[in-house]
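Have a look below at one chain only, the form predicted on its own, in structure tokens format.
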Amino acid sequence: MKAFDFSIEEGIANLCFDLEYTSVNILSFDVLRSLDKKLDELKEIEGVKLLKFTSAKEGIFIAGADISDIQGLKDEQRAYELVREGQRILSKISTLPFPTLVVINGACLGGGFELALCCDYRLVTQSPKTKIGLPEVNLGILPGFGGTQRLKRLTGLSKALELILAGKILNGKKAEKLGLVDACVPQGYLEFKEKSFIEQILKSPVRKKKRVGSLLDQYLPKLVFYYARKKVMQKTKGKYPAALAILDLFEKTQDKDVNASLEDEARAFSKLSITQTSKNLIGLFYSAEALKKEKGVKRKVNPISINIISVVGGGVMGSGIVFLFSKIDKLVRMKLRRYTQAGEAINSILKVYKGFIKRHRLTKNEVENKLAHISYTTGFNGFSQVELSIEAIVENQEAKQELYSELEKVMDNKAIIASNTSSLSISILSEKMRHPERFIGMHFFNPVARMPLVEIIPGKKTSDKTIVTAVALAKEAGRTPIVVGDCAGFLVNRILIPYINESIRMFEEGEDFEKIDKLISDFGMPMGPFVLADEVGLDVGYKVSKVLEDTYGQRMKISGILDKVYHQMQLLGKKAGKGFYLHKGQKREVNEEVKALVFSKRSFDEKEIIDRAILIMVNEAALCLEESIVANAQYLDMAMVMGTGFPPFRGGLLKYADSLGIQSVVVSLQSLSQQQGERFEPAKLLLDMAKNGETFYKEG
């Protein structure tokens, strides 16, 4: 494919990236080889004063390397040879006999930014689409085309480590502030600034300030590495090899020049590129990209533009949803039971915004403007103008249905009503509504400000327009919507609750719940099931569990201990300071009163604990696929990663099942079924897959 256009005018050469048949530019090995030839030709052209790199794609410079090239790498030596070839080609840019300038007006990520780093000058715009960074760590690899070495010479050691280890994406202004680019200009001034910038370079080359980094970078780099490694281990628990490999590489190349360091970078890249962790993370990336294109329905339907939203309920979830939509400048009206709730809700929202100010993601003025989008009432005044109302009240069917009746009286007939219910059937909730076609489930996860997933649940009579509007609105708010079937617990809670219940059963049988929490945390979950139960709230967990028990019967029977801690001991979890643990701020210690509920002591081996906790989820996930609750295994895995924190390095719940082998999963479930009962009886889908030698993913 043709990768770019080339022209020369008055000694200014312009190499404009414009990859055929696609809306984005990517730096595949084929594109690199085309670039290689053009760079050789340029050396022979007389009269070239400056080479300028630009893009013809709107909002894109170069989105990065071709991820399919990386996904296809299986052999370490072959990976090394390819990345060395890429390094050699890009390094030619920095040895050209004339200055080089890259003009960035859009995404410039990964390999694209590594190309930019090889240029003498970088000019970017303030366009919201301008994104600068090296996010390779998110794919389980590191920058392989010289990015690690060239970046630290621009920013210093500490800042380069921070940017690469976190895979940070920066806007134009932030990139300029950190010295990654030479200038950042308003989008409308780009043509003028580009011309004057080139004139300045040709007349008198811009003298760049040499950045040597902090005093620690200069005199105590070992201390920098010590704290960086400590932070990485706290965050990743050593489960993500790329982060540790980046630290090792920076230490190894600390006193080497760029050219000598490229060999080490290529070796480190080639080792990471063939790991299963990298393949799993790339798989999740592709699933996320596929979800971005999903509209929610098969046929073409345009969403309704939503600008005025009401949220009924001022609790944790309600205030979280208000924050989310005020952040994207929607007018949001809170309906509260009493005005005294307003202060609590606004303080909760303000606390989240203060975090954005502290991290320099928003200014104080911007926050004040967003807070001005929020109003509140104890009645329904103003609701006739509302285009979408989200209910976030107590998980009670009658209370919700009564509210919907009131909303339908005061809202426009075209307006949408959504429920944030975590478990109740959307079809049943809408039974008494006059317009069930404009009713839908939009299940946000707590904390709303951080959790990326929104389950979109259509009822039997929900219209396609309502579905596509809910999906579009969630995307506009920066969330990932996944359309799921209308069943008790929907997708995530239906799979997650059995995991929590089973963990509590093991405690009930005599195992120490701290040990269970530690093993599950070591497996890769962000927290153990007992810590999670406290975080969610034991009242919430019990009520959702009761809905599931009522629907699915013995398979999801609530454990006796959960019933006791909620009903007899009236424990609520972290929000009340007492649950399975005693919570004091960020600290927690075991609640001995809960431990005293179990008299017997029994120790299970690690494999049994992991199998009982995780395989019960695998089995329920298979049942969800059987019932078409979700479109495919990939979307199910993304939902579990984003909704529960299931370890991304394992590729998702069903990818993990593939890694064990479906036959092995079935054998383990059958054994557990004999010991524990019908809740472990393998799903028909799993039995069929084991019989036919199939996997959830094509490559196992």
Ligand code: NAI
The other form holds:
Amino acid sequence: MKAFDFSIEEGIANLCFDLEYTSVNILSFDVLRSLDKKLDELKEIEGVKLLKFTSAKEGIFIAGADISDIQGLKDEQRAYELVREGQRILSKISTLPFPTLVVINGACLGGGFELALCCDYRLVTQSPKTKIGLPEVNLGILPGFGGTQRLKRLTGLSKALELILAGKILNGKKAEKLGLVDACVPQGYLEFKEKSFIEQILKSPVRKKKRVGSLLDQYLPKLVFYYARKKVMQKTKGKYPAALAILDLFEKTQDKDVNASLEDEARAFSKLSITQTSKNLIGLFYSAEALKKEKGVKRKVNPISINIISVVGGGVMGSGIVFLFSKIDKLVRMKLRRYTQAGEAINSILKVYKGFIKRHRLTKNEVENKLAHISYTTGFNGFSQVELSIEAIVENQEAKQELYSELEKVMDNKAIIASNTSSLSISILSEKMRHPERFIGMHFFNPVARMPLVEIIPGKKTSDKTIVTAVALAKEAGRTPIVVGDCAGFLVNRILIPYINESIRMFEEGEDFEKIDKLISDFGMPMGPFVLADEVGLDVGYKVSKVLEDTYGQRMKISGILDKVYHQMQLLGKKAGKGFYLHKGQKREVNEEVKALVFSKRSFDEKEIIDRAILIMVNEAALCLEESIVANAQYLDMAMVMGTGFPPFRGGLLKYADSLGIQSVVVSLQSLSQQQGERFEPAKLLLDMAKNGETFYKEG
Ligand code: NAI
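Switch from the form predicted on its own, shown above, to the form predicted in complex with the named molecule and output its structure.
Shown next: the complete complex, the earlier chain at its head.
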């Protein structure tokens, strides 16, 4: 396959990446081998004054190494040989007898940036598509083509560690500021700037500022490693081997030169590349890529372009949704019950924006501009202009239905109405509407500013146009929409609530809830189920659980303890300072009053706790697949990772089931169902899969 075009004009050689039959350039081993040949040929050509690397692809230099090459690696020695070969080829660039320049006007990530790091000069554009970085850690590996070593020499130790450990992606300006590139120029001037940059290089080599890193980098690198390790452990609890391997590698190669360090880098890379963690993370990457391409319906329907949005309800979710759409510069009209609610809403929106200013992601002016997109009303004035209205009022069917009938009266008859309900049926909610075809569920997660998932729930009568519009709008807001079926709890809450119920039952049977929380958090969930229940709010959790109990019956029966905690003790969780825990700021301690509700004590073994809490989710997930609530196991896993923080290193809930073996999952569920009752009876899908020796994922 042809990977690039080559030309020479007045001594300037141009190697222009333009991989055949695709819109992106990637650095597969085949591409590397043809580059190898070309570099050898180049050495023999007389009169070459400079070699420049460019790309013919719109918005892309090189998007990265070929992930399928990495996903296919199964043998450590083979991985080592391949990565050494890649290192050898790219290192050739730095030994060419003439200067080398890379011109980056688009994504230049992973292996692509490692190639750029081998060049003498890097010129980038200010285009928003220009993205520079080494994000390998997100796939459970590390940069293996010399990136760890060459980046350190440009930025100093601390910065290189920070960038590689976080897999940070920078824009052109930021990359220039940190010394990753030599110049960042406006896209429109690229041709002109490139010419003058080359003239300057040819006249006399451009002098580069020497970066030695911070004082700590120079004199106390041990301290740099100590703090970096501490941060990694806090963030990953040691569950992501790549971050630790990166730290080990940097420590080991601290006093070595680049060439001597490459061997260590290749060894570290090859070990990581065959880990299950890496395969799991790559699997999720593929699912995310597949979701990006989803439009919401199979047939080709164009979405309506939405620019004016209204949000009804100024509570936690309403404010979050207003923030989200003001951030992407939509005009947002917020309907409140009373104007006095505006203060609280604007404060919570401002708090999120301030975080953006603090992290230098937005300037004060930009935030002011975005805030100016928001207006408030207690009535419906202005609603005739609104193209899509999102309802986020109390979780009450009658109140919502009443609101929709008012909205239908005041809104244009082409406008869409979406509900953020977390549990009520979309078809039932739309029963009394004149235009149920323009009604849909758009279920955002809390906190809206941080949670990437939006469940898109078409009702029975929702039109394809409405579905594709909701999907496109969620994508425009930088979220990942997943279309799910209209059932109580939809997908994520339907699977999550049994897990919380089951954890509470174990507490009811005598286990300490803080022990359950610890074990579940060690399993990899971002927090244990009791901390989560407190965070969400016991009132919110109870109401959703009640809808699920009413729909699914015994299988989702709310435990007596939750009833007592919410109804008798009237605890609300973190927002009121008291729930399963007593919350003081960021600190929490066990609420002994709740503990005292259980008289008998019984200690479960770890496996039983994990099996009861997690396998009950696996079983519900299998039922969801059986009922086609979601298109496939991959999307279900992505929804659980994005909606609940199910540990990505495990690859998702059903990937976890695969890792246990479906046969073994069925045996555990059957034994639990004998002890605990029918809620553990294995789903038919699991029984069939066990019988046929199947797994949810084909391989890896
Ligand atoms: P909230 O109680 O914080 O806010 C509800 C707001 O709606 C209140 O400000 C109330 O004054 C207002 N409101 C009630 N009736 C109204 C009406 N007719 N017109 C205008 N405003 C009205 O509730 P929250 O948590 O924001 O939930 C809103 C919706 O989002 C619910 O359907 C809930 O199930 C759903 N949801 C909640 C999540 C959460 O974690 N809190 C997550 C995802 C969805």
